[in-house]
Structure formats: structure tokens, C-alpha cells
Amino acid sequence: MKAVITILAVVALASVPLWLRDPYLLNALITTGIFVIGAMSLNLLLGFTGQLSLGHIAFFGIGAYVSALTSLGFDVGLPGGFRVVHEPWPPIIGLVFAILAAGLCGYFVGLLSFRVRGAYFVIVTISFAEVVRLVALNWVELTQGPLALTNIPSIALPLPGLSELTLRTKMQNYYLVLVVALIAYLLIARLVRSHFGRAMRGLMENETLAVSVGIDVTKTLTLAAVISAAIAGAAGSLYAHYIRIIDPEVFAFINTVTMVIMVISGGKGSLAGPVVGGLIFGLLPVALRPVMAPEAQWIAYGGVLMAILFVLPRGIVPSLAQRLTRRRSGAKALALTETGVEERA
């Protein structure tokens, strides 16, 4: 049933450009899709490791300028009168590189990090994309600073005994990031399905059970971080090339604070919680902009969650499905108890 409903949901999304011909809509659509991607990744941690971290947009930032500084090339200079001079690249092997340089950095987050726990973990993270944002605020010479890098190229995908497929309308970019996010899931369905997402539930519900069983904290944690940072660092590429310009505005902490929203309100530890919650809250204020003053907007955005989560406290996919299966089990108990009555009469 599973299957089928999820099969039916990427049909249903591979449908929508070719019936909404409004450019604006669809530009809203890629965005929240690029960010859906990064609450899938930020799930992998919050929701099956039980670790918060308030610093994951970092490693969305690095995927970004990682895959933009690879496609536009620079030449900086270091300490001793050394200079580094790179050549543009192909978009695509940024792409690769956005995903291996995020991936790194999660590893070492996560290695440093994960010795500690609760409000010490997120601390850490925080201050970790404070340093990312920084360092790319102040580096000029390699990141433009405020002045943002710009003139981003598109990403291009390689056609075998033709040219390449630049990638430059809205349609095609929709159905690059719903590839993308379509990969992202069912990789994090792997996962999670496996021995390691058991280790990883295991540690979110009984830390010193699991430990008790030979299960290794610090490796499950740190290899869950670096997966995540991955996927986190392919969505924040695929904006940097689709936006075309990229400033340290994208470390913004707020960016956090929406995969995180995302992320509760869809259902934490369900994989299809951040593309229903992201879908939601990504959209909500499209549709709220033309009827509401910006402050009203918050307002209505809050209000909107608040709502959610006092109705469907566990997230809109974990509460929903939960209540299916109580009403499956009231009405095969009521058929039993229908049938057990019939007999006797």
C-alpha cells in the first residue's frame, strides 16, 4: 500500500509542469523541493538518531559554493606567497564535489561533535555554520563577500554521442530536483530499512541498551552525520546553479529553523513527514503573500503550526497513519465481533 501511494505521489509531482504554465508558481515549487531535499537530509538525524542539529544549513551552504567555486574557478593566494589557481570546471563535477566536500565536513562535525549530547550538540552545530558563514563573509578574495558570486553556471548533464543538456528552463530544473529528491528518499529508505537504521533507532530509544548489544555510538552517529551532510550539500548545490548566485545569506539561521519545521510538522522519523511537511510550509507562503501584509504572514505561518502539531502532536504523516490503523483495527473488531454474534444466533 506504501508503495503504491508513494508511486502514485511521483507521478502526481511529475505531472504538475505540464499542466501549471505559471512561472512563478513552478520557481516556488523548485525552491521548496531544493529545500525538502535538505529536511530529508536534517531527518536522517533528528528523526532517526534523535540528534537536533541547529547548524545543518552549513553544510548546505558548503555544497553551494563548493559546486559554484568548481564550475566558475578562482585564484587566491595563501600564506608564504603560494596561489591557487583553478580553471572552470564542468557544473556536474561540482555537483560531485559539493557532495564529497559536505559529506567531509560532516565527518569531522560529527567526530568532534558527537562525543557530546543534547544542548551540547546543538551548540556545537550552531557554532559550527556561524564559522562556515563567517568564513565565507570575510574570505573576499575567494567567495566575493557580501558581493555574492555570481553569473553561477547552469548544470549541464552529459548526452553519450551528442553534446551536453544545459539545464536552463524552470521544467527542466523541476525535474532535476525531483530526481534529485526522488535519489535522496529512497537512499534514506535504504538506510533506514537496513541493520544500520536499526543501530540508529536503537541509539534514538535506548542509548545504553544499544551500546549493551555492541552497537558503536560514536561511528553509527558520525556515519548518519556525513550521509546527511551529503545529501544537504546536493540540495545546496543544486540551488547555488539554479538561483545562479550565491552571498553568505544562505548560512542564514533561519534556513535551519524551516528544514527544522519542516521536518516536526511533517513527522519526524517518518520519511514521508519533510516532503509533506516541507510541501506545506515551502508553499504556505506563496499562497499567503497576495492576501497578507508581511507581518500577518508570520503570524499566519505560526499559527498554521501551532495547529498542526496541537491537532497532530506526533506530525502530520506519523498522526494521520496512526489514526488509519485504529480505524482498521475498530472495524475488523467490530466485523469479528459482528460475525461471532451471527454464529451464536
Contents of the next structure:
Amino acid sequence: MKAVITILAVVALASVPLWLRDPYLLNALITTGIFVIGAMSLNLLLGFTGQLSLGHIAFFGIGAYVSALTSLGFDVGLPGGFRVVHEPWPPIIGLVFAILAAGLCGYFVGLLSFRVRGAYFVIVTISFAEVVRLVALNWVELTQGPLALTNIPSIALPLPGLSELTLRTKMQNYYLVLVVALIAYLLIARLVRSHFGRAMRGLMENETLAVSVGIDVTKTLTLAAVISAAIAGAAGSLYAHYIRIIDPEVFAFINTVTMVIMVISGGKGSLAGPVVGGLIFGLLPVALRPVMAPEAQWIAYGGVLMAILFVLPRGIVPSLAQRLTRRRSGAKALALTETGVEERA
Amino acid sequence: MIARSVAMTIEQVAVRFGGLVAISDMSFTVGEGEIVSLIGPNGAGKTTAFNVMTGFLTPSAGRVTYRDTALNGLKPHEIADLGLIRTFQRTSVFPNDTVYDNLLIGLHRQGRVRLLDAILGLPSARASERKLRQRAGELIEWVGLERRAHDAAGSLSYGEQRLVGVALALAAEPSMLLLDEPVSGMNASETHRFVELIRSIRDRGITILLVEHDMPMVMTVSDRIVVLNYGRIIAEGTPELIRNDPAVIEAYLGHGAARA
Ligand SMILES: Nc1ncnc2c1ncn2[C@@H]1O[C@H](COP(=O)(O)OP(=O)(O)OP(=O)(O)O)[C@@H](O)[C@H]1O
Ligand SMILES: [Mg+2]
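What does the same protein look like in the form predicted in complex with the partner chain, given that the last one was the form predicted on its own?
Following is the full complex, with the preceding chain placed first.
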């Protein structure tokens, strides 16, 4: 049942560029897809370990900058008169570096905050995002500061035998994002259903009991932070090579908030939750644009979020799933009593 | 008495909470395969002793050694890795997971596979997963909760949750098990079944340290009893010895219980 829904959803998403020709809508879908990947990575932490990363956009932004700089090249002076010169490399290598760099940052943030428990992770992630934003803003020689990195090349896929396929059109980028999102989804699904995912759930539900059966808190949470950050880094890389311009505004707190809203509305701790929440809040601006000024839209988001949580308190996917199973088990119980009656009769 | 090798040594352990002395100068040993009970009035320091042995508390003085490893400074999960597993006085389960999934989480120590193998679903990871599922089923059967296997652990009765707690501890493959008031909240027949369970745990070669207020149970099941009062050991010996010890009767058993 679940698998059927998943396959249908994938087929539906894959068919979109075949019938949707409006470049504006396709563009909205691509950026939404990129943020959905970010939201999925946030959900791995928030939904499956209970840790709130309020600086999650830092990993996304680091991925964006690392990928952009790898593919643009740079020439910067370091203290002591050294110069580091990097010639441009293919963007696809930038994507790999983005994943590694963001994952490494996730490792250090995790290591710093998971030794002491409580609100530390929230605080460390917020501070980390702010520090990274300031670096991006002020290390002008590397990042161009507020002037932005421009002319970031599009991702090109190396094709065996042939030369390369540079992904310039919207349709190509749509499929790129869809494929990366699918990989991220499957990765997270496999992870949370494995032995590691059970350790995460155990820690979230009853930490004392979990450690008493041998689950290592620091290791488990740090692992989740690394994978989550790495996926966010991949999303950032896609963003940089699609938008092709990146500035320190990418680190704005509001971007983290958007991802948190996507996760909470769709349902944290459910695999499909961030996808559903992400599609709603990613595409809401498209629907609201003709009727509302951008500033007023935030009020509308708040309203929509509250309405969703009022009707479906655990988020769209978990609450709906709960209702379905309740109805079905109700039907089953009824069927049982009926057969019981027949037998006795 | 047969000479056994020593599993756990507690040497001059003291615990202070601010001005309160919860344990002072506690020393005793537990032999391999033995069932030792730690008894005493409320607030005597029994749970505190468990917390020290399992790394949840650092003692103010003294040391605990398990099978030649000093436990000082080890974290709870590291101590669990030595095979020293405890249960909790208050019911402790993973409430939102089914009983079956509770046991799968409890089987953590048996299920360690490489991350990449698990994500790629390699045969080794899948074989390990099959083994865990089978083991979880066996444990559920063993504590007699088959009919509750797919209910959320938090929805079970108090006594059933205690059984889940014990099954969880067993899932972690202990070589020594610390049980903190396992039958509190159980009715007489549940308690009777539990005594059988404890014996069969011991028959598997697992050493047991038991904290319990149910004296008939303690007297029937224990090889040896250690009595705590106000953080001090006031007596130690076989059940017959303890039953007739004037200091124990005075501090804890009362004159009625001695005849029971
Ligand atoms: N974390 C703590 N902080 C302060 N005092 C504590 C703490 N834990 C226990 N105590 C105190 O230490 C003493 C021993 O408590 P402990 O829980 O070990 O008793 P116990 O023998 O297990 O009692 P019971 O039979 O009621 O479970 C008590 O006076 C208790 O109030
Ligand atoms: Mg106690």
C-alpha cells in the first residue's frame, strides 16, 4: 500500500515536465525540490533524533559556496604571505566536495554539542550559521562578500564515450533535482529502518534506557548530524549551480525557518512528511504572488501552518496515516465481531 | 559452599549528594553465576548503588570492578558493552514503539553492522536483521507477551511493562543482570512466574544482583543477601542467616517477617 503510493508519487513527479511547459512554474518546482531535500535532511535530525538544528541552512550554504568555489576557482592570500590558487574544476566535483565539506561541519558541530545534552545543539547550530554567514560576508577575497559569486557554471554530467551533458534547461535541472531527492529519500529511509535508526529512536524516546542497553549517544547523534549535514550540502550545491549566483543572504535565518515549517507541517519523523510540507510551502508563494505582497505572504504562511496543525496536530502525513489505520483497524474489529456472532449463531 | 570466581567487586564505595550520605563505605562481592539480593528500607541507597555500578553516577569514593575491568569513569553504554545490564525501578520502556520494536532496540549490541552495509542492504546486514527479528520473537515468547507483541509498549499494564523491561535487558545479552524491584506492581501469580524466570536466567549462567522489597521472593530466590541501612551494610549472608539476624529484624524485617 505504502509502496504503491510512493511509486505513484514518483511517477507523477517524473511526468511533470512532460505536460507542464510554464517555465515560471517549473522554476518554482526546481527550487522547491532543492528545499525539500534540505527539509528531508533537517527531518533526519529533528524527526528521528529529536534534535533541532536551528542553523541548518549553514550546511546548505556551505555546500553552495564550496561547490561554487570549486567550479569557479579562486586565488586568495593567507596570513604569512601564502597564496592559494585553485583552477576551476568541473561542477560535479564541486557537488562531491560540497557533500564532504558539509558533512565534516556536521561532524564538528555534533561533536561540540552532543557531549553536553539539552539545548546546546540548538544554540551551537544557530551560532555556527551566524559565524559562517559573517565569514561569507567579510572574506571578500574568497567569496566576493555581498557582491556575490556570479557566473557559477551549470552542472555537467560526464557521459561515457561521449563528451559531457551540461544541464542548462529547466527540464534537465528538474530531473537532476528529482534524482538527487530520490537518492536522499532512499538513503534516509534505509538509515532510519536500520539498526542505526532504531538506536536514534531509542535515544529520542527514553535516553536513559537506551544507553543502558549499550547505545552510544554521542556516536549515534553525531552520525545523524553528519549525514543530515551532508545531504543539506548536496542541496546547497544544486542550488548554487542552478541559480548560478550565490551571496551571504543564503545563510539568512528565515531559510532555516522555512525548512523547519516544511518539516513540522508535513510531519516530523515521517519520511514523506518533509516532501508534502515542502511542496506546500515551496509552492505557496507561487499561489500567493498574484494576490499578496511578499511581506504579507509570511503572515499567510503562519496562517496556513496553524490551520494545518489545528486539523492535523502531528503534521499532515502522520496524522492522516493515523486516521487511516484507525479506520481500517476499526473495520477489522467490526468484521471480527461479526464473524464471531455468526459462529456462535 | 562452592568456591566461585568473583564477577563484581565493590570496594569502599561512598556516594554523597551535597550533605546527604546516600552510601558510605560499601564493600561486597558478587560471584559468577550467583543470585545476590541487596535489600533494605526505603532510601537505604540500593538504587544509588545500582547507579554507581552502571555508570549513571560517579561515586565520591571507592571503586567497582567487573570481571577485572575498573568501571570508574566508564559511560553507561561502555559498561553495558561489558555485559553488565540493569533494569530500572520505575517502569522504563520505549513507550511509542511496539513491544517487538522495543526488543529490537534492546538488541542493539547484537545488531552492529557497518553503516554502508545497512544502507546498501547488503546480504550480511540483511542476515543480521533476520537474526535480530528471530531473537526478538524468542524473547517475547520467553516472557510470555506474544499477544502484546504488536501493541505500543506504553499501552501495556504496569506488570507487563516490567516484563518488557526485563526482556529488554536480556536482549542486551548480559553476563550480569541488575534488577531493581522487578516484581513491584506484579500480582502474586505474576510474581511466581517471575521467580521461575529469574531461575532460568541464572541457569543460563547469568549472574544476578536483585533489589527487592518482596521478602518471601528474596528469601526463596537468593543465594546470598546483603542488607543496607542508611547507606551502610549491616549484614550479609545466606537467607537463613539474614532472616534471624537481630540487627536486620530491627532495621528492616520487623518481628513479623522473620517468622514468615
Ligand atoms: N540524584 C539524587 N540527588 C539527591 N539525593 C538523592 C539522589 N538519588 C538518591 N538520593 C537520596 O539518596 C538516598 C538513597 O536513595 P536510593 O534511591 O538509592 O534508595 P533506595 O534504597 O533505592 O530506596 P527505595 O527502596 O525507596 O527505592 C535517599 O535519601 C534519596 O533521597
Ligand atoms: Mg530504589
